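In the block that follows, a single chain appears as C-alpha cells, in the form predicted alone.
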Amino acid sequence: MIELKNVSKIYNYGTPKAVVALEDVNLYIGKGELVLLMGPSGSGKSTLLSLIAALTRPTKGIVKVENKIVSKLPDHFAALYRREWIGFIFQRFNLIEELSVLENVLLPLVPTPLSIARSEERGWEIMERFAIEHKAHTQVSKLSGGERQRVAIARSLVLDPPIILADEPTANLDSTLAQQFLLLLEKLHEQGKTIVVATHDPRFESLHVDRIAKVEEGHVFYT
C-alpha cells in the first residue's frame, strides 16, 4: 500500500547548512499492516511520516500509495490526497486552542460535501468512540494532555481514513493513557487500518505488529 523507493531528504539542499534527514531509504508497507518506526529523536522518523503524508517532498526518490506517486503532487492535490487517505496523529496535537473540542473534530469535514447536520452527527459519533463527548463544548486550551490526545485522535479519524500515521503519540501521555492508546491501536489494526507509528517508546513492541523498522541516522533497517 505504501512504498518509498530510493528516497532521500536533505533540508537546505545545496547550501552550506544542508542536513541529511534520510538517505536512500526503501520502505514497503502492506495494506492493513501495523508497522513501527523505532529510533531516537532526530533519526528521521518524523520525516518519513511527512513524506508518506505528502506534507514534504523527497529530495530524490519516489513515494507511492496504492501505486500512485504522491511525492510529486501539487499542493492542492496533496491536500486532497491527505483528506481521502491519511489520518495524522501529531506529537504536539496541532489543535486550535481557541476552538472547542467539537469544532476541532469537525475541521477535516469542512471541505467535504457533507451537510452540517451529517458532519455534526459524525463528529459526535467519533467523540463518543474516544470518550471525549462530555467535553464537546469545552475550549481545547482548558483540556488536560490526555484529553487533547483523544481530541487529536478523534479529529484524525473523523473521515475514516484507510491510513493512520502517528508521530510519537505517547510522548505527552502518562503510563495509563499510553496503555489505553496502545489498546486503541490494536483495535484499529483489527479493523484493517494501515498504521505507521514513529516512536522510541519500547511499550509499542508489546503490540502484535507486522514489522519493526529501525531508523538510525537517516537509514532504515528491518528487524
Second form
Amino acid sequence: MIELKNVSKIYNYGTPKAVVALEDVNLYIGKGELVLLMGPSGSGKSTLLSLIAALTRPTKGIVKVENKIVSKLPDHFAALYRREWIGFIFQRFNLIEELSVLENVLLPLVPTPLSIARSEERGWEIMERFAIEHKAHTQVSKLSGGERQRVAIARSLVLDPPIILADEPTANLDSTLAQQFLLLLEKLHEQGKTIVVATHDPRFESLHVDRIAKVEEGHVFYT
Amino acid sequence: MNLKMLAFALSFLRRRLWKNLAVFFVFWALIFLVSSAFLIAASIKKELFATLEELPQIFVQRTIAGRLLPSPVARIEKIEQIEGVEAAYGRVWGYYYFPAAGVNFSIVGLDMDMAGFTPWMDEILASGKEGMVVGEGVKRVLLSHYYKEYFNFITPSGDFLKVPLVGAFPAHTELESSDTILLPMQTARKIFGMPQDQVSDITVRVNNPKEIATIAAKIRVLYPDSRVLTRFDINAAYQNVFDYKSGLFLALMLGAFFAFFILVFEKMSSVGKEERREIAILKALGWRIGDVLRLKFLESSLIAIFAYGLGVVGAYFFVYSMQAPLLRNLFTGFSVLKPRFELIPVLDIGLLLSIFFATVPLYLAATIVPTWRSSVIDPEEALR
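For comparison with the form predicted alone, please write out the form predicted in complex with its partner chain.
Entire complex below, previous chain first.
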C-alpha cells in the first residue's frame, strides 16, 4: 500500500546548511498494517511521515501509495490526496488555538462538498466517539493536554481516512492517557486502517504491531 | 458560495478581533473622509452650476489698461443691433464696504420693469415694495448691527441713503447670494454715484445658444476695449475654484491615504509566523491553495466591504443629515460672507464606484498576495 523507493530527503539541499534527514530509504507497508517507526529524536521519523503524507517532497526517490506516485503530485492534487487518504496526528497537535473544539474538528470538512448540516452531524459523531462533545464550544486553548489530543485525533479521523499517521502521539500525555491512546490505535487497526506511528516511547512495543522499523541517522531497517 | 467557508471566515475574523477591528476602523475612516469630501464637492457643484445655468449668456465689461470702467448706455442699443442678439441690458452693480463689520456687500441694481427673474424675486417686485432684498449673510450682518428694517448707505457725496429691507433670498440660494443685495437701479446709482448715461456692465441674451461664442466674438470686434465673458467662461472659473479646493482637500487627505497604504504594504510584505503555521495546518488537513485563498479572500472581503458600506452610509449621513460640520468650510470659504446653505443630496454612482475600486481591490490584493506566497511553501517547512 505504502512504498518508499530509494528515498532521500536533504533539507537546504545545495546550500552549506544542508542536512540529510533520510538517505536511500526503502520501505513497504501493507494495507491494514500497524507499523512502528522507532528511533531517537532527530533520526528522521517525522520526515518519513511527512513524505508519506506528501507534506514535503523527497530530494531523491519516490513515494507510492496504492501504486500511485504521491511524491510528485502537484500541490493541488497533493492536498486532495491528503484529504482522501491521510489522517495525521501531529506531535504538537497543531490545533488552531482560538477556534472551538467543534470548529477544529470540522476544519478538514470545510473545503469538501458536504453540506453544513451533514458536516456538523459528522463532527458531533466523532466528538462523541472521543468523549469531547461536552467541550464542543470551548476554545481549544482552554483544554488540557489529553483533551487537546482527543481533539487532534477526532480531527484526523473526521473524514474516515484509510491511512493514519501519528507523530510522537504520546509525547505530551501522562501514562493513563497514553494507555488509552494505545487502545484506540488497536481498535483502529482492527477496523482495517493502515497505521504508521513514529515514536521512541517503548510502551508502543506492547501493542500488537505488524512490524517495527528502526530509524537511525536517516536509515531505516525492519527488525 | 460555500457557506461553511463563509462561517469559518467569520470564526477566523473573530479570533483576532482587536487587530481586525483596528484594520476595519482605518479602512472605514478613509472611506468616510474621502466619500464625505467628494459628496460635499459634488453637492456644491450641483447647486452652483444649476444656478449658473440661469446666468445671462454674455457679459460685456469695459476695460482700460485692464481696469474695469462703467460702460456708456449707448452701447446697449448697438449690441442689440447685432444679428442673433435677442436683448441687451445694462446693469448697475458693485461692492459696498461696511466698515463696522469689515465686510463687502455685492450690490446689484435692478431694472424694476424687467421681469423674468426667479419666481420668488418676481413676487417681491410685484408687491410694489421699494427697497432692498438681501442674502442670508447680509441679513445676519445687518441684524448683528441692529439694522432690522432698513440700512443707511453712505453715498460718494457723504450723505446717508436710507433703504428699507423688504425681503431676503430663500435659504437654498445662499451659496451664491449670501453677500448680495438687490435694489432698484436708481438706488444703486445713488450709492455708487453713477451717472444716468453709464452702466457697470451689459448682459446679453441670444436667440440661439449655439451662437453665444460667435456673438461674443462680434462684440469684441465692435468694442475692442471690452472684456466679453460667456456663461461657459464663468462656469470654467467656478470649476477651477472647486477643483482647486478639492485638490487642497485631497492634499490634506494624503495623510489618511498614506496610513492606508502603510497598512496595505505591511499586509502585503508579511504574513506572521502564526498565520504561516495556520496555513500549513489547513494544507496538511487537505485544503488546497485555492481553498486557503478563498478563506482569506472572504475574511478580507468581509472587512473591506463592510468598511466601505458603512463608510459611504456614514458619509451620506454626515454630509446630508448633519450638513458636514467643519468639513464644508473647506469648500465654501470663497465668499466674504460665509454662506449658510443646504447640501443637496447627490447620488453619484461613478464616484462611489471610483472610491470602491481605488481601495477595496487594493486591500484584497494586499491580503491575498502574501497568503498565496505562504501557501506555496511546503506545509512541513512551515510546521517544523
